[in-house]
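Form predicted alone, single chain, as structure tokens, below.
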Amino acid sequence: MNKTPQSGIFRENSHHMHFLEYRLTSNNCNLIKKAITEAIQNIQPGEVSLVISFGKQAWQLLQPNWTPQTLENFMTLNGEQGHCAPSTQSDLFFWIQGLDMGVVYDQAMQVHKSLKTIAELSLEQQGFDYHKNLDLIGFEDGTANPKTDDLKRSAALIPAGQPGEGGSLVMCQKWVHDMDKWDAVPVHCQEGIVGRTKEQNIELEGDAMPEDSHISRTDLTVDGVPMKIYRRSAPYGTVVEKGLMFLAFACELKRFTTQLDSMYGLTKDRKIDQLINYSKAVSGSYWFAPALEDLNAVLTDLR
């Protein structure tokens, strides 16, 4: 039987998102499961969707019998030229999205009210759709995503026959943009840094594509296998701080680690992704979003 992925992973029509990460303060499995069950009950599928993911230690606490083969904690990367991707690994991650900001916020409040007895909030960020999928730097986000539903599922979901099949490995990072520095860069130079034209969103080709552009450092193939991931990122911002909540789903952790190593110069050529000179990662976590059957089995198995 094919297992059912959490539907929110593939919902692409939302305008508002809420990111919540928690660190467990209790090791009582029954209390944790009851709190999570309460947090996700009474969801209105047409109005809001919620994806719940687990850090490695939290998953093994609640489900000691198996773990996805490649699931690990996010470890800090110290890259070239002083760049760093910090680890802020926690235990539980709730990603809420919907069309109405008020409904999304109500669901976030329900999650927090239910979890605060067994966990402490370690990260909270609201996100939004900015002018139909633009990042705040003015370029379209997610253009490298697989183009069909089948290809998206192939990139995002753990294959049948593996532990965690139908679920997904998840990476979430909060990036803070230096918009003053970015806005001072001429558009044609911005295009070289990203690897796409800004207005037409056309990928640069041949000699026009720098080896240290964002696309060059992240569109990778390893041993003949394209390292495709399914991006679901969301811009966030106030008048003071602006950035991107990078969120992506993959069938194996290697799809994330190869991209990060390439971005931070942890490769033979030691080149960095030039975009990280204008945007800084301030958080980093890996997660497992189990298939619905596995999630339900964990939450109903009270000891």
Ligand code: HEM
Contents of the next structure:
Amino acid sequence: MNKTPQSGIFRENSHHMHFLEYRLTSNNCNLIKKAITEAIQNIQPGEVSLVISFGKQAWQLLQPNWTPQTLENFMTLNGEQGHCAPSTQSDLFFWIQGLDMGVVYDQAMQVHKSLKTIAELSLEQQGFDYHKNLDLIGFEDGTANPKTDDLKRSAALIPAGQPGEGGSLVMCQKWVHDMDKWDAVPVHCQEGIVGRTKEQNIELEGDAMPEDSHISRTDLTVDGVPMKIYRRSAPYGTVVEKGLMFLAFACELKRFTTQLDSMYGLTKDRKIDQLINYSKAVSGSYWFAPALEDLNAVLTDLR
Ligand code: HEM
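Let's see the other form, the form predicted in complex with ligand HEM, since the form predicted alone is already up.
What follows is the entire complex, opening with the chain shown before.
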């Protein structure tokens, strides 16, 4: 039987997002399950979508019988040239999205009201769609995502027959851009850093594509298998602090670790992704977003 992924993973028409990460303060499974059930009650499916994900320890607390084969905690990465991708791994991750900011906010408030009885908030960030998929660095983000439903599913979902089938491995990482530094870079150099043109959004080709561009460091194939992921990142910002909530779904954790190692120079060629000289990761976590059947089974199994 093919299990049903949480539908929000593939919902692409949202304008507003709310990211909430929690660290459990209780280890009472029944209380945790009740709080999560309460948090997601009365969701209006057309209005708002909510994807619930679990850190490894929290999943094993609530579902001791099985864990997705590749699920691990995010470990801090110390890059080849002094850059750092810190781990801020916690236990529960709620990704809320919708068309209307008020509705998304109401849902976030409902989640927090229920969750604060068993957990403490470790990260909160709102995000938004900026001029139809632009990142705040002025380049379109998400272009090279898998295009068809089948390709999205095969990149994002744990295959049938494996523990966690129909679920997804999730990576969430908050990045803070140094916009003054970025804006001082001439556009043709920015294009070399990203690996695409800014206006037309065309991938650079041949000698024009630097080996240390963001595309060169993330468009990878390992043992003949393209390391495809499905990205759902969102810009965030005030007039002072701005950046990207990087969010992506994959069928196995290796897809993320391979790309991160390559960005931070932890590969044989020791080259780093030039983009990390202009944006800094300030959080990092890996999650498991179970299929609906597995989520429901966990939440209704009160002892
Ligand atoms: C400051 C943080 C980041 C920014 C601003 C950013 C921005 C971009 C942009 C503008 C593109 C080109 C358009 C597209 O295909 O989406 C891109 C591509 C991509 N990014 Fe990022 N990104 C960031 C972090 C990351 C991280 C942390 C990863 C993975 C761990 C990642 C993985 C990818 C992949 C796989 C592609 C597509 C490569 C291809 O096949 O062409 N990005 N990103």
